[in-house]
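This document opens with one chain alone, in structure tokens, the form predicted on its own.
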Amino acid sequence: MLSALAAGLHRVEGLFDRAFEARFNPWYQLGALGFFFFWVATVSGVYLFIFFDTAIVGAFESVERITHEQWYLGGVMRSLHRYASGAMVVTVTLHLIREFVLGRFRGVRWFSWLSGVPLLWLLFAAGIGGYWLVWDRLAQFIAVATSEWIDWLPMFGDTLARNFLTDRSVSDRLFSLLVYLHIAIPLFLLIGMFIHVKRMKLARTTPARRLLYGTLAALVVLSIVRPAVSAGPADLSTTVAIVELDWLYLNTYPLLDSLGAGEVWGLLVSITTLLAVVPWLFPGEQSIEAAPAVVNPANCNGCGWCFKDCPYEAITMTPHSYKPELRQAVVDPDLCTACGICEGSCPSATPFRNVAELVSGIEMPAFPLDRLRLETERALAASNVPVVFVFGCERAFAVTGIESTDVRCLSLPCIGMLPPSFADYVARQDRVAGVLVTGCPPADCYFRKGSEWTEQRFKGDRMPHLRTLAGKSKVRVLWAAAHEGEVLERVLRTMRTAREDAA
């Protein structure tokens, strides 16, 4: 089921790739956009708070003054606050769906998934509380419905609903409490957001600059063209019969009438519980492929390259086991995702070493360096004509499907596992006309940093890098997601043509 959904998602993302380019595709930066919308809502909210009257009798009038008398700034800020909050709901929801469809909740990633579930409650609580503060007819409806909904819980009885029976019962003290809650809940949300990304090194919390500016411009234009306005002052002596709901934040309120308070509580708790146990409901296949990286102290010189490159902070550096002057890498198996990026970063991971069994300082039990060398040599030996050799990624376009007599392919769990020395090694073979290195787009690498680090290695901006003239002249890096096979094949045709012209 997930594979079919993933295929459909990739097709949608492909359309956005053509419209935005992969590095600016919003689908690849939903988490970062969520952070961005949070900060837009925070900055605009601070501005609104400066002019907001926290007294119950002055709240509505102060919002009206901000909206209409200060329309050129205050009105825009109010609209930005509302639209950024709504956009955060959209991006967070899409982010959750996308991570589920792509299976990015399994294994050690359970922590990020599980820590994100309570953030949904905080996000909706912050947004719903913001509607109360306007104290218009919509706020009155929300206040009465929410208090009755909460009062269903045995611990409350009907004490909360009494506060909204008449205008006199709503005191300034209660309203001030609502203001403080609207400040405190987003603070807890922010803390939770950083806990959510705690296990990720260099987690992306800011979208690409062009996407950021374009999104902000769109929000400003929307705020000017369709400003947020109030629905008339609240009057607890009357009953609100018709309101225009914000379906992003207030989608559960119609259910209170149709199902009842207890049933809605049951529904939300059930959904929350289901989300929380997703990593254990869909564990995926448990095999040696998921075994964490292992360190071979005899070949570890303490360079720290694997420590710098691990996207999940699974590696630390400690004093060496038996070489006092050196350090040694240590892997935390509870944090390792078995991506193999550390194997690609190790300076001892080179096929040019003249040893019977090739062992590097750190490598994957399921795909050790010696296996990588043997499979590379086996793929080279399978053809006796000049070839283009392709190193690919299992999570990106399936390169094994394009093999032919003059195209040899080797697919890795993550392209970040590939040491540049292997591209050097293959490029130096006389019958290899070119080497193509491909994988997920850097903006959407399944293991977060595999493609980005690989690109930097092959450019010479990150260690290790290409060292032979053949490697620097014959190797080409091209990123191709699962839906971008035609791009890869087009480049292969170009490399074949260049080979034939050289011949």
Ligand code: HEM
Given for the second form:
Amino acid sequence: MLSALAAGLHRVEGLFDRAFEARFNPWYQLGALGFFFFWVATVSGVYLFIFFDTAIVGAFESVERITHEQWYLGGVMRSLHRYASGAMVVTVTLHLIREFVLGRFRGVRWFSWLSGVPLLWLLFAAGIGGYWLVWDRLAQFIAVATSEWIDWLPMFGDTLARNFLTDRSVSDRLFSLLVYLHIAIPLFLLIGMFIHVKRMKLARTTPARRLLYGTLAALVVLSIVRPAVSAGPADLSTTVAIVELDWLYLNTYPLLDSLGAGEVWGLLVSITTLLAVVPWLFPGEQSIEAAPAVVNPANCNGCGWCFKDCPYEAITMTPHSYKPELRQAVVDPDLCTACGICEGSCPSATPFRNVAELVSGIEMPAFPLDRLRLETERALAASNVPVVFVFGCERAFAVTGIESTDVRCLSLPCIGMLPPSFADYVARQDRVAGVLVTGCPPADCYFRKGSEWTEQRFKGDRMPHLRTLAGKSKVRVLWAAAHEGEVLERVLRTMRTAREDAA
Amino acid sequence: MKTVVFRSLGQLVAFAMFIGLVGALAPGPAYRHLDAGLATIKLSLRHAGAPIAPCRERTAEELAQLAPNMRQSTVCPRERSPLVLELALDDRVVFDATLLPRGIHRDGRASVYQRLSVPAGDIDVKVRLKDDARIEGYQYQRTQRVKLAPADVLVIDFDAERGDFVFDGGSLPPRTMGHPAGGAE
Ligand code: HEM
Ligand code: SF4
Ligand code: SF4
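Output the form predicted in complex with the ligand next; the form predicted on its own has already been displayed.
After this comes the whole thing, all chains and molecules, with the earlier chain placed first.
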């Protein structure tokens, strides 16, 4: 089921790739957009707070003044505050759906998933609280409904709703508490967001520059075309019979009327619980593929390249277990996603070494270096005509589908697992016309950094570099997501033609 | 050139869709919380009832069992009476409940919050409260005709100090028939 959904998602993303290029595709940086909207809401919120009257009698009027007397700045800030918050709900929801559909919650990634769940509560609490402060008719509706809703909980009794019986019963103290909560909850949200990305190396928390400017411009346009306004002052002597809701934040409120407070609590707790156990509900196949990386101290010289490259901060460097003066890599199996990127980073991972069984400093149990060399040779030997050799990635375009007598392929769990020396190893053979290295577009590598590091290694910007006597022009790096086969085949055709021309 | 135009158009469409979605939902379509022609009555009070039973004298044996400094001859129960509250609109009982005092010893205040939606118009409201288990019948009662326009809120509270119900909201004629205490029926 997930794979069908993933195919649909990739289709949509493909459309965006064409309009934005993969680098700026918003689908690949939904989490980063979430951070960005948070900052927009923070900056605009600080501005609003300067002019906001935190007393219940002055709150509404002060917001009116901000909105109308300085519409060009205060008004725009208010709209930005509202729309950035709304945009955050949209992107975070899509982010959740996407990580789910792509299965990026499995294995040790459970932490990223689980730590995301409480953010939803904080996000909604922050948004609902914000609407409350305006103390207009919408705020009144929220105040009455929320207090009745919370009072359903046995520990509250009827304590909250009694505050909103009449205009006189609303106390300044309670209102100040709400103002304070509207600062405290987003602060907790921010802390939660940092915990959420803590286990990831270089988590992408800022969208690509052009996407960022485009999004900000779009929000400003929206703020000018449709400024956020209030809905008339609160007046508890009449019930708010009909009200324009923010359906992004306040979608539970109609349910309170139709289902009842207890049922809505039940529903939310069930949804939250269900979300929280997703990593254990859909564990995926538990195979050796998921076995964490293993360090072989005899072949580790302590260079630290794997430590720098691990996208999940699963590697630390410690004193070497028996070589004095040297360090050694250590893998924390609870953090390792088995991406294999470290295997591709190790200087001892070269196929040229003349040993019976090839062993490198750090390896994947499911795909050790020896197997890598064996399968490369097997793929080469399967044909005796001149070939183009393709190293691909299981998560990206399925290269094995284009295999033929003159196109030989090897698909890896992540292209970051490929030590550049392997491309050299293959390229040196006379019969090989070219080597093509491919995988997910760097903006959306399944293991976050595999494509990016590979690109840098092959360019010579990151260790280990590609060095080849065959000439670097013989080796090409080209990214192609699962749905981007045509691009790849087009390049393959040119490589084949080049070969025929040379022949 | 063509791809640049195509891309820019594509991005424009994507951004437009995004702000269209956010702009259309925040705020989005109106929601009707209260049907036209209805008004609201909120019956809400918080009140500590009288002690549940009269104070009594300790027997001699009981006194003997107590430490000398604890030998007070009268004991009064801490527990409070539950409240019995009834609301009738146009002579139809719409709310009738026994409210238990809070606390494990049932020595706190009892409270209630009820929001009712009623047809707007002139309504005869009759509310009564019993807060003393030691006495038969209701101790407090108020009957009043109120006029509620659609969406009006009538709050019915109880002021223990004055020993009377408090009506707030709608248009109330001058006070008519409230009478504290004693009105056993
Ligand atoms: C305030 C809300 C949220 C923000 C700002 C946020 C932001 C982010 C960011 C910046 C990343 C790192 C992306 C990268 O560099 O690869 C990330 C990853 C992730 N997020 Fe969120 N997130 C939020 C809510 C959620 C929620 C609600 C869930 C799911 C319940 C979730 C699930 C995940 C998962 C599973 C990853 C890990 C991806 C990986 O390991 O490759 N997030 N998030
Ligand atoms: S396989 Fe290597 S690079 Fe990947 S998470 Fe594990 S230790 Fe880190
Ligand atoms: S890359 Fe290899 S040699 Fe370097 S620290 Fe890691 S395991 Fe050791």
